[in-house]
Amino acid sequence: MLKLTETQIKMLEEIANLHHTPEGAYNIRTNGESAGRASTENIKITSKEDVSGIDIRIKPGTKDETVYIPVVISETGMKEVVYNDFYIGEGADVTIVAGCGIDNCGAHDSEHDGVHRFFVGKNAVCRYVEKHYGSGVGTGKRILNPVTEVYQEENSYMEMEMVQIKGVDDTDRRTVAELAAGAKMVVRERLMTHDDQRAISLYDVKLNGDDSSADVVSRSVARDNSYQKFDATVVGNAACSGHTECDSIIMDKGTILAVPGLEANNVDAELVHEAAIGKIAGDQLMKLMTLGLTEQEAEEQIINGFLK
């Protein structure tokens, strides 16, 4: 069993839905050190020698296996940068569960910056789940700056679930991708900011091969005095299809900036973008309030449903 504090266990439940030591391959990092690691016959996890981070190598043809690589910080003032590379073999079908939780009860900022690179082989399928969460009563900030690079070979499939719902004071999320012929990418981002939080999401997806496609959708809620920016660009360099969408609810004195971008460099590139920002509709609130909910309870019901 991993040696974790009660706070660290709670954070792992929040970001990775882990209630005990996972089966199969995993690498759990707490306060800058490995708290536990395991490889399997098909998935090997090794430490990098030149920088802080790990290499995850998944054998071709691996099916129905899950890798857990969550990070937890529970010390105030801690800052780290981690580099993780994923090599997903041809024809593999795997799920990777990442995420970072920061519990800061002190006066100094705590920060985790992660650089993840995915090399997805031909005909491979990868589902990637990344959840961010912050907690703690300290005045120090909880800062997360993830960088994700995705390189997809022919006919591969990449599905990304990016979630940040509570407690992160400042985040700058940057995702870049390059897709070969027949490759497909699906991104679903869910984000909520509150108080004076700031969240930047940048996507730059290049569709380089014929019949490649990308579908990037963000749903977000900005409350109190928080600020969000969603900047998504899809570049069509072949006969491809791309779609970006930002659907946001603005509340209180929140601010949301949506910057959808399309660049077509091929006559057969089909690219579409959508953006909608608005407040919660009054008729939705009234309907729920007639069922006995208070206005605040009605708002929470609507937000929870919107972000599912």
Given for the second form:
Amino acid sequence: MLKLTETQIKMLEEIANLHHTPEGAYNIRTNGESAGRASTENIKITSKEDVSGIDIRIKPGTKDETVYIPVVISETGMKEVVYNDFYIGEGADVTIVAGCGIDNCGAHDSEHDGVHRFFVGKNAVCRYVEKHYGSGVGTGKRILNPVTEVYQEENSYMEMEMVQIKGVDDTDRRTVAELAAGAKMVVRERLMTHDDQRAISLYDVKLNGDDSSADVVSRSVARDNSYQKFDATVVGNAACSGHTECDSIIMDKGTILAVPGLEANNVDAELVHEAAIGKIAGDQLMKLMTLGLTEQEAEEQIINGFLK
Amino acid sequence: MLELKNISFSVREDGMTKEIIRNVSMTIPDEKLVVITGPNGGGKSTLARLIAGIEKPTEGKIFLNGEDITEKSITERARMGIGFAFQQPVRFKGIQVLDLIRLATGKHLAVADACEYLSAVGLCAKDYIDREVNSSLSGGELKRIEIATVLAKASVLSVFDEPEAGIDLWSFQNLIQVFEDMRKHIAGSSILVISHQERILNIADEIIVLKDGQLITHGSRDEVLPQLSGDTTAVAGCCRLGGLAELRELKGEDFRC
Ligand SMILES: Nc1ncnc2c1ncn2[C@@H]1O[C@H](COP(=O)(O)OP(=O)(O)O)[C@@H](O)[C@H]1O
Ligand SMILES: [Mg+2]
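Could the form predicted in complex with the partner chain be shown next, to go alongside the form predicted alone?
Full assembly next; the chain just shown is listed first.
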């Protein structure tokens, strides 16, 4: 059994839906150290020599395995940069559950900057799930600045689900991807900011091979005085298709900036961008109120559904 | 029992006052199914919205079982027992049919129980219970889900605004069944349906005709139905605005619109 505090256990449930030590391969990082690690026949996790972080090597043809690599910070003032590299072998089909939770009860800022690189082999399928969460009553900020690089070989498939619903004060997310022929990338981002939080999400996806495609969709809610920027650029360098979408609900004194970016360098590139920002529709509130909900209850239901 | 007393509703439009409901008084008695009909633009939906509390009257008062609810909010009226199926149901991203039915009942209803409401409106429950109430649903599907939520709410007064709109002929049979069943089990409640459909008018206890924001007629079905089909001006008015076309056909009369 791993040695974890109550708070850390709660965090792991929140970010990775883990209720006990995971089966299969995992690496649980708490306050800058590995609290537990396991490799399997097909998935090897090793520490990096030069910098803080791990290499995750997944053998070609590995099927239906899940790797957990959650990170928890529960010490105030903790700052770390971690480099994780994922090598997903040809034809593998795996799920990677990441996620980072910061509980800051102190006065100093806590920060986790994770640099993830994915090398997705030919015909490989990878589902990546990442949840960010902050808690704690301290005045110190909870800061997360993830950098994700994705390199997809021919006919590979990468699906990324990224969720940040609560408690992260400041986040600056950068995701870059390069796709070879026939590769497909699907991104689903869900974000809610509240109080004085700030969240930036920047994508730069290059579709380099024929028949490659990317679908990047963000749903977000900005409440209170929070600020969000969604900046998604898709570059079509081949006969490819790209779609980005930003669908946002703005509330209170929130600010949302959606920056569409499409660059076509090939006559057969088909690129689409959609963006919509607006407050909760009045008739949605009214419908739920006619069912007996108060206006606040109706708002909560609408937002929960929207971000589900 | 719902009572409207001298209800008027007007809005300001382009600096002018536009009267949409003019001094309407009516009573919806207990255990009666009352149908409001009349030409499009006559103010029927506005009246329903006034009853649900979505709009507030410019003049007049509304009473539910003797209590003045004129100043009550939508939520308060819903909790006092008013249910309302919108003419144009609302779509929600991410909210599932099951969620809406549960919210309507105010309980964490078992899936099987929620499914019964869908079956009641002729939807194959297992195909719809998990669906999102979003733009992937057709107008007719959405309309039936809307009706299901109002059935699930089990109100003292249920108001349905043109439940037949957008519903195909096959499902229409089923819809009539829904209202016939509701009529049968009306004990302790009343039903107000806004409709142009002969077959819904046929199961009404009372019929009200609303035109140009005014109450033209209010009486028992037997009194009002003959007037509707016999009176050429009423029919012409309805034909012009797309209403009662079916009525004309069924009566086998040849009115030229
Ligand atoms: N809030 C409003 N502002 C301006 N005009 C309105 C408003 N609500 C309704 N109306 C107008 O009032 C009339 C009656 O509308 P409605 O109640 O929808 O009629 P019906 O349901 O009988 O077809 C229409 O001409 C409509 O355009
Ligand atoms: Mg109407």
